[in-house]
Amino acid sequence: MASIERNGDQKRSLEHKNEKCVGCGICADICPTESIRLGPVLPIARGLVKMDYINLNNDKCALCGLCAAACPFDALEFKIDDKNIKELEAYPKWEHEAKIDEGSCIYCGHCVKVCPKDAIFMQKTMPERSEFVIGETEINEDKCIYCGMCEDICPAEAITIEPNDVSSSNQEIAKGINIDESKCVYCGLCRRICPEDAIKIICTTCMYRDEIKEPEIKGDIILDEEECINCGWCQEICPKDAPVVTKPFEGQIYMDEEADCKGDSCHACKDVCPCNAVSIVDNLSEINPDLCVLCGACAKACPQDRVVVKRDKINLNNIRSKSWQKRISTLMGDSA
């Protein structure tokens, strides 16, 4: 974990959160200092090189805190007397977001199944199935010659034949058969296809069905801000449109036609995608813009230069210092 720190008039510290950290360079980008140096991000991103994706010089780093502030993923952390500039008044303000409307979640789980991060966690409560679901099954053992149709046929697997182990001192096929009361649906179709009439079943249910309560599903979903980097998954995959997202940036990513893919045997945009935003499809690289956060890392890790990224707006406000204004104007336009 790479770090600087001096005392002075001011208590200033930057560390560099690797972990957090995609390699996109914007950091190194904008630095008025060229005080950051982005590594081997490919082969750190594949994990062949345990090192930080980022070099910070602490002779030449002025601690101005630009490079934190504009980390669209919080991987760098900047303090000014031990205090984050994000509670500061005068530094700028990123307005990139995810939120999810509990209201409208119906707890399918769709968004946690996707999440690149996993920062998406759903706890959910499902009422009781015996509240619901009401009936009575008997086999009569006697009649019953373990022909197994009814363990086969059964879509609720509630039906299970207890097999022994044949001998010519010990001819029974089978030891018993069971009907586990808490699977079973008491749709009737072991009776029907029953050989020996050997099951008899009364679904209560099918009786008393308008009488039923309606089934009340309970749960929570929460979205860890931290780890969420607004890359859109979720807002996408999301049946009842609960989630809405912000991204940092908006704008274009597409690939240059003219130069050539390697496909299947490079494979380098996938890898450092910390969106999943990236398919190989018959030996091609695509990106799903719907899914990208237009951060760079793909256009920096492709040898190839295939990858055009071009951002339209920022969403970080409140950059009062026009210095800073330049800087992070260079991410405008065609960064690839």
Given for the second form:
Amino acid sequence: MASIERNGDQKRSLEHKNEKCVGCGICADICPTESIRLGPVLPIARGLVKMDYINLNNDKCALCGLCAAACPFDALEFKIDDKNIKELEAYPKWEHEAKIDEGSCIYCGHCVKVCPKDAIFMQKTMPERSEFVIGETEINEDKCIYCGMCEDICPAEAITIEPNDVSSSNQEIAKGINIDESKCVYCGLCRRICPEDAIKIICTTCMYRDEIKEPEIKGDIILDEEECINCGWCQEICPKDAPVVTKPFEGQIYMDEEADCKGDSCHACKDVCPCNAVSIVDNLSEINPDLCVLCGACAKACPQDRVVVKRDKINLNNIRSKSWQKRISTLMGDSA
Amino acid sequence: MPVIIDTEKCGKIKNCPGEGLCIKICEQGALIEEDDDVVLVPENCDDCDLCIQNCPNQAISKE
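Shown: the form predicted alone; wanted: the form predicted together with the partner chain:
Below is the whole assembly, all chains and molecules, this chain first.
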């Protein structure tokens, strides 16, 4: 973990959190003193070299804090007198966020499965089945001949006949027959197939269907905003439109069709993408813009310069300094 | 067209800051190690250029 700290009139510190960094290089692009060098992003992402995504130059860094203010992944932390600039009024504020409306969530868990940062946690409690599947069963063992028809046909596999060891002195074919009421759904098929009319089934659920309370699913869904990168996966996959994601940048990402793509041989874009937005289809890379945050890591990693990132809005507000506005505006337009 | 390795810039793998990163990054088996040297297998090169982009010695290029 790289960091720079200096004490003057104020104590200023900059800390790089490599575990949050994706190697997009936005900080290196906007640093006014060119104090940040982007490392070899693809080898780092593939785990081929052990080093941080960025390198901070202690001698050149003016500790202005712009990199920390503009990092869309919160991978740089800048503090003045131990106070994070995110909490200081004078500094820019990201408007990116992701929220899940718990009122709309049905706890299906799709978002948990697709979140590339494992930032969503869900817990659900299903109602007890026995409260909703209600009935009575009775087998008249005086009539039962243990023919096994009910056992064979029961769709819930709720019936068992316990066989007996038959001998010349014991001609009882079975020890008994049992219906497991935790499995039985009271469908009555056993009653209908029984050749001896030995089974009685009463389905209370069928008789009082409308009076039995609605099954209620209880749950909790939590989105860890510290881990979330606002990629939009949850929003895209949710069948109930419960998550609402505001991304850091608005704009376009597309492929320069003139440029070569070595798809399966290269897949550099796929390996560096923090959002899981890239797939290789028919030996060509494809990026789903709905799942992309326009960080541009793929564009930098592509050896063929095939990825074009065009940002036309940055959801970073309260940039009071003119020089910072100028630096940040370099991220706009065609930056690939 | 396969890549070209500048053996002077490349040097021995034991001296490479990336410890033979090009060999590790090439999934086509177009770059292999032989007696601590990086050797090109031209017929395996797929022109992806990942090695060119990632060589810490800038020893790999194309004509």
